[in-house]
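Next up: just one chain, as structure tokens, the form predicted on its own.
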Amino acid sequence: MSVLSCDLHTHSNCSDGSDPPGILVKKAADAGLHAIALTDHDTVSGLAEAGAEARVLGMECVPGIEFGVRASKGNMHILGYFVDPSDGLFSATLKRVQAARAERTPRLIKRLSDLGISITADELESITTGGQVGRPHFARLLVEKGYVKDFGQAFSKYLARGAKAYVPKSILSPDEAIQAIHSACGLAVLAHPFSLQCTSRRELEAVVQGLCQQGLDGMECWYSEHSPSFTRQCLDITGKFNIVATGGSDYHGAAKPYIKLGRGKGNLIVPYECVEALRARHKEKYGA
């Protein structure tokens, strides 16, 4: 790549990606990225391994997490960067969301069973390699067992919000997620705003403004599913509200083979300035 670039939204097999954290960092280095953030869903269990590999390779690795939160429309996720996992409120919040995730799995198995689809807890366990069970694991089994043709159909027919077997997981409000991240001396960033399904810039601005009032620090502008025009719109909004513009591919490895690390669908470049801006905001907020 001709410009310094990074990927601040990735997943390992500690949640619903396919690569172990250390391998993920090595792939990022091999891809020519100058920084990566590991942002697994509702877990920080991969951060130590990712950080250790990054130190060996002389690469920057930002410790992160991704929380799903309640939203009146669409799906809302909040990314946390530079989090300290040892913080008490942060740890307690993690335990709550992990319990909710664990409770969702048998309910989703039951919903699918009622639809004549057999997926067992043992089958799910066999493909998570020790990580947390997520909907992509269900999707993989639905494809492998011939119930659907691909991941897209698995979600649209059974797993997405409003689909036949959908079971909600998000128990946190946006404010709870932001406060937990801040308690851990982290920065809270709105992930992939296209998923909010806003129908106008005014609607998106209203959502972002409300989150800023709760302490939002940034918004993911560069993203695999964002069009160039939507990216520009997001950049304008971050400027209006004086929050940090970030970006990432949402890489999951084999779970989303059409998303490449650091490149998204092939044309994504997240400028390294995003990392510098996050570090500057972090220093401003918490000191050195």
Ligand code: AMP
Contents of the next structure:
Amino acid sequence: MSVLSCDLHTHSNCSDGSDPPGILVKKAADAGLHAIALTDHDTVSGLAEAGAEARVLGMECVPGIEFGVRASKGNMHILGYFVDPSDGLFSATLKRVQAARAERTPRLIKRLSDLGISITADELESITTGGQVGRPHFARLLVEKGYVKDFGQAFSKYLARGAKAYVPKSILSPDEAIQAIHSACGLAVLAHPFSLQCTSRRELEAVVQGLCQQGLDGMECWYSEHSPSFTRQCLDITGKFNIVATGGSDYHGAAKPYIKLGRGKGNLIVPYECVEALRARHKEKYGA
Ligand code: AMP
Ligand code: ZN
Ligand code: FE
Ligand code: FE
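Given the form predicted on its own above, what does the protein look like in the form predicted together with the named molecule?
Then the entire complex follows, led off by the chain already shown.
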């Protein structure tokens, strides 16, 4: 029996993925997905191309974005769906986060250089098509230049929070990200809650409750790195707080070859009902 499925968390080469937005949408259609959302880090520059290709193919494409925000531990990312990029607060927020990203790059180069590692701005530019330099670009160069054996080691040794060359860049509070998304008539969804590194359901519930008080609309329950039992726990929490359950693979193409579009590490299936629930929430919140 085939189930209608979707993938609501993907990256193109406008941030740190490898596929151009149009190719990404084509791959989603070829994979039999019924909807896709493009959620690049800190940029909406791929949305027009993705939307145009989706119209050609008769595919459903939800415009999105992903913001990294400050968290007391772990990594907190907030997805925005159906955002209107022309909104003033939203575009001002984008400018701020893009400036913080640009400002981090030379600092990260310097930290690595102090550790005897040579990564240059030119090398980064040659592998960055969309202008948004991310740690995965650094990881790729660290591997290619033989400083580490793989991506995982690039992060654990140098790039992850707490590692030797880590430079923080999240300037937004969760509240600011949610407000910017709402100002652009979008829905704010907590991405991959496993990365919050909560050690109990109670702790996770407390974080989600706090975000709900700031207006959170949904939480990513189905995700490549979530176990079936963690997914069930997340679904329970969305039920408890009356927020939308969503899901996605966090596909990055060749930048994360072990994650397949719509299938994650092989077993992921994100039910299409997520898109319907998001659309219903959007209509309820902002009208038709
Ligand atoms: P940035 O936007 O520069 O903060 O980088 C975030 C990206 O790095 C996301 O796409 C993550 O998937 C990726 N990332 C973060 N931590 C790790 C890790 N430990 N291993 C591999 N990729 C990671
Ligand atoms: Zn990414
Ligand atoms: Fe993320
Ligand atoms: Fe992501």
